[in-house]
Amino acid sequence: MLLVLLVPPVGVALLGAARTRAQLNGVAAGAAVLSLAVVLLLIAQVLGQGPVAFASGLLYVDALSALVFLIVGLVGFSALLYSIDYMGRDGSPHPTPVPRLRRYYAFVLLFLLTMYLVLEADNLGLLWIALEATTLVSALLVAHYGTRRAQEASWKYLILCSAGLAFALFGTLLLYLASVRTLGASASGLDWTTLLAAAPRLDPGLVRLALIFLFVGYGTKAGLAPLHTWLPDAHSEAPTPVSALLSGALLNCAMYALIRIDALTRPLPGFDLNSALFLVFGLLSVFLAALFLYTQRDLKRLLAYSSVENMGIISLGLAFGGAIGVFGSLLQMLNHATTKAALFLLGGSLAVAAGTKDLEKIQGTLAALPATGLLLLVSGLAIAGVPPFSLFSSEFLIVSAGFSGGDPVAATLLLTALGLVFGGLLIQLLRVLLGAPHHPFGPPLRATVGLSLAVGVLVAFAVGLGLVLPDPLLLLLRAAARVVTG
C-alpha cells in the first residue's frame, strides 16, 4: 500500500534530476512499468488475504478499491508509454521542450498519485481532499498547451468540478454528523468500515440529505448529465494521453466515490433514495450523450460525450441493483475504461498524421493507415456494444438485471438509448473510417515498443474481456461486488 504511493513521487525527485529528453522518457517508462507491476502485487495481495489496512485503518484496500486499481494501473502504464511517443509530434513539428517535458511527467505522476490516494482512502475527508486534489492536477494538464481554448477549458473544468466537490464536501459533513449522533465524536467517525458497521444505526434523515449533496458533488466529477458540460471540453484540449486518464481512470475514481456511498446506504432500512438517484442521471446520461453524438464534428469531443453515456450506464446497473447489476456495472467500469483510452490513444495517432481533429476533414483511414485503421474499427464496435466485445457482455448483464428487477421501464428505455449510440457511433466511425482521404495523410507516430504495448494491452482487454474472464479478474468482479451489495 506504501509503495504504490511512492512510485510517483520518486518518479517526480529522478525527474527533477534528469537533463535530456532520453533520461526523461526512460524515467517515464520505469514508472508507467513498475507502479503497474506494485498495484498488481497489491492486487494479489487482496485476493489472496482479503481486504488490507495501513496507519491505524487511515488506509484501506479492499477487493472494490483493488479493482479501480487495475484500471487506473493499466490506464496509467498505457498513458505514460504512449506519451514517449507522443509529446514529440502532438501537433507541433518540434520536439516538446525538455523543461516543458519534464513538467508533463511530473504532473502525470502526481496525477496518478492523487487518483491512488483516493483508492487507499477510508476516511470520507480524506478521500473527498484527494479527489480535490485530482482536480487540481489534472487542469493543469488540460492547460498543457497554454492556447486560449486550453486554458479556457482548464478554468471551466476547475470552476464547475470545484463547486461540485464543495457540495460534496458539505454532504460529508452531514454524514459525520449522523455519526456523531449514533457513535459519539470520534476520530474514526468518518471511516468508511466504521459507518458501514453503524450505517442501520444512523439517522435516515441526515443520511438522505447527505446522499443529495453527495451525490450532486461526486456526479460532477463523475461526469453524469446534466453535470457534464466540462468534461467534452477538458477531454478535447488536453493532450492526448491525459484525455485517456481523465476519461479512463479519474471518472472511474469519481464513480467508485459514489459506489462507496452506495454500498454505505443500502443497509438502511426502507432506503432507497440512491436507486432513484443513479436511474434519473443514469437514463438522461444516456440519452443525452446519444443525441450529442450525432453532432460531433470533434473527434476528442465525440469520444467524450461516450464517456458521458457509458457512465450513464454504469449507474443504471447500480439503479437496478441485484448482484448481476452490481456485477454489471463493475464489469462496464473495467470495459469502458480500457476501450476508451485505447480509443483516445489510436484517435490522438489519427489526429498527429491528418494533421486535425476535425471528423469532416478525417477520410480513408483504413487505405491511408491500414494497422490503426483497423485497430480504430475494433475499438469502435467494442464502444458500440457489439458482440462479441467486452462492452456487450457488461451491458447485457446491466439490461438482463433491469428487466429481471422488476423495472423493465428502465431497462426498455436502455435498450432504445443503446440503439441511438449505436447508429451514431457507426455513422462517425464509417465517415472516418472509409472513403478518400480529402488530403493526404502525414506520417503516423513511429509504431515503437512502447506506444504498440500501450495501444496493444488496451486493445487487447477490449476484445478478450468480451470473450473470456480469466478466474483471478472473475473472482475480483466478484469480491468487488459483495462489498457494495454486503
Second form
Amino acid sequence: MLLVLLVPPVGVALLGAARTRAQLNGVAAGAAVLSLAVVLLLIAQVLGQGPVAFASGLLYVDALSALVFLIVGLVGFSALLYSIDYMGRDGSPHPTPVPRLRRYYAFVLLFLLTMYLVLEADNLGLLWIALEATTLVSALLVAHYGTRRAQEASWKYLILCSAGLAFALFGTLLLYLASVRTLGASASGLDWTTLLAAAPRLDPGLVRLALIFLFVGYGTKAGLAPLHTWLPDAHSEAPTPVSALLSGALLNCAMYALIRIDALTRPLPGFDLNSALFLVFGLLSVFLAALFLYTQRDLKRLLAYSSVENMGIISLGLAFGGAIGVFGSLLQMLNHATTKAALFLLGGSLAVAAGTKDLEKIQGTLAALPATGLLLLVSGLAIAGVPPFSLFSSEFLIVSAGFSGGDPVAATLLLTALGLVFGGLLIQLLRVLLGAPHHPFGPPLRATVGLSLAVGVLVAFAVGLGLVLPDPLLLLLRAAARVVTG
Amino acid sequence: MTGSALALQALDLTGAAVLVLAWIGLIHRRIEPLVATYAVQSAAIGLTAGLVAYLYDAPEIYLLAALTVAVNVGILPAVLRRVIRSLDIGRTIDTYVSVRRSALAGLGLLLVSVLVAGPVAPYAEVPSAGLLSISVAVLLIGFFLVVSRRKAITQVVGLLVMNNGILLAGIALTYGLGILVELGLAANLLVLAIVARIFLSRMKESFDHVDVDALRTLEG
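Structure of the form predicted together with the partner chain, please, following the form predicted alone?
Below: every chain and molecule of the assembly, starting with the one above.
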C-alpha cells in the first residue's frame, strides 16, 4: 500500500529532471502504466488476504477502498495516456510549452497522490486533509488554460468546496467528541476502524449532528445538489483529461467518504438519518440534473450534469440500502466512472475535430468520423441506461432495491427521472451523431497506441460490465458491499 | 468568588463576543473594517482558549491560544490588508444580498444553530454549554458571507470566519485535539493563502478588478 503512494512522488521527481518534451511524455506514460500496475497489485492483495493496515490505524485499505482504487487507477491511467496525445506532443491540438507541460503532469500526479491518500486514510482527520488537498491541486489544474472563464470556474470550485469541506471538518470534530465520550480521549479515537467497533455505543444525538455537517460537506465535493453549482463550470473549463479525472475519479472519492460515514452510522440502533439524507440529496440531484440536460449547449457541461445525476443515483441506491441497493450503488460508481471518463475523452477528440464544444454546431459525427462516432454512440447509450450496457444493470439493481426495500415512492420517482434523463441524453446524442453537418470536420486526434489504449480500456468496461461481471470483480464488489452493510 | 468561577463567567463573555463579532461582520459595507472585525473576533477566540487552558490547567491550550493570536490576529489580517492595498481592490463590499437582509439572515442562522445544536449541548464535556451553538452559528454566518458577497477577497474572509467557528468548537469541545485542529487549519490556511494569492493576482490581470460577479456568466 505504500508502493502506491510512492509512484506519484517519484514521477514528479523524474519530471523535474526531464529536459525535453519527449522525456516528459515518457515519464507520464511510465507513471500511468506503473501506477495502474501497483493499484492492481494492492487490489489483489486485499482480495487475497483481506484488509491491509499500516502505521497503527493511520492507513487502512479494505475491499471498499480497493474498489474505488480500481476506479481511480483506471481513470488515472487513461487520463495520463490521453494527455500525451492531447497536449503533450508538438503536433497536439493543445500544444503546451515544456515548463507548463512539466507543471501540468506534476499536478496530475499529485492529484492522483491525494486521491490515493483519501482511499488509504483510516483516520478521518487524515481523510479530511487528503480531500482538501485534492481540491487545492485540482483547482490549479482547472485553471490550466489561464483563460478568464477557466479562472472563474477554478475560483468558484475552490471557494465552494473549501466552504463545504469546512462543514465536513466541523462534523469530523463532533464525531471525535462522540468518540471521546464513549472511548475516552485517545489517539485512535478518529480511526474509522475504532469508531466502527464502538458505533453502537456512540451518542446518537451527537452523531446525528455530526452526520448533517459531514453530509453537507462531502456532498458538496461529490457534486450533490443543491451545492453542485461548481461542478459544471469546473468540469467544462478544465483540460479534457482533467475533466475525466474530476468526473470519474474525484467525485467517487468524495462519495467514498460519504459511504465510509454512512457505514459508521448503520450499526447505531434505530438510526435512519443517513438514509434520509441520501434520499433527499439523491432525489434533488437526479431531478435537477435531468432537467438541466435538456438545456445544455456545451458538450462538456452536458456530461457534467449527467455526473450530478449519477451521483444522485448512487446516493439513492445507498438510501434504499439492503445488500442489493448497496451492491448496485458500488457497481454504478464503477460503471459511471469508466463510461463518463470514456465520454469525456471521446468528446475531447470530437471537439478537436469539430473545432468547438457547441452542441448545436457538432452534427453528423457518425458519417464524418465513423470510429469516434461509433464509440460515442456505444458509450452514450450506456450512460443513458440502455440495455445491455453497463449502467443499465446497476440502475436496474438500484430501482429494484427501492421497490423491494419498502420505498416504492422514491423508486417510482427515480424511474421517472431516469426516463427524463434517457430522453434528454438521447435527443442530444442523436443530433450530434446523425444531424446534418453544419461545417466540415477537421482531422480528429491521431489514434496512437496510447490513445487507443486509454479510450479502449474505458469503453471495454462501459460495454463489457453490462454483459458479464468477471469473478474477481464480483468478489471485490460483494466484499465492498459487506463493508458497508456489516 | 474563586478564580475558576470568574474564569467561567469570562468564558461566557468571550463566547458571546465571538458570536456578536460574527454578526457584525455581516453589516459592514467596507472591506477594511470587516478585516478588523475578523481580527478582533480571532482575539476573542484566543482569549477563550486562554480561559479554557486556565480552567483545565492544560499547558498545550496556552500554546493554542498563542498560536491563534499570532496567526489569526497578527499574520492573516496583515496579509489581507496588503493584498487589498497592493491589488487596489475597491474598498466597498458588493453583495448579492443587501446588508439589511444579511443582518436579518444572521439572526435566522443563530436561531437555526440553537435549534440544531441546543439539544446536544447539555451533554457536552464543555465548560460553557452555549459554546457549541455559538460555533455552529459562526460557521453558518461565515458560509453566508462566502455565498452572499461578490468580491473574491470577501469570500476569503468568509472562509476565515468559518474556520474561526471550527477553531472555537475545537477549543471548547475536544480540548486535547485542539492543537491538532489548529495545526491542521493553519497548514490548510497556508496553502489556501498561496493558492488564493496566485488567483487574486491572476484575476487582477485578466479581469482588471477582483470582482467575481462575472462568475454568474458560468451559471446554469
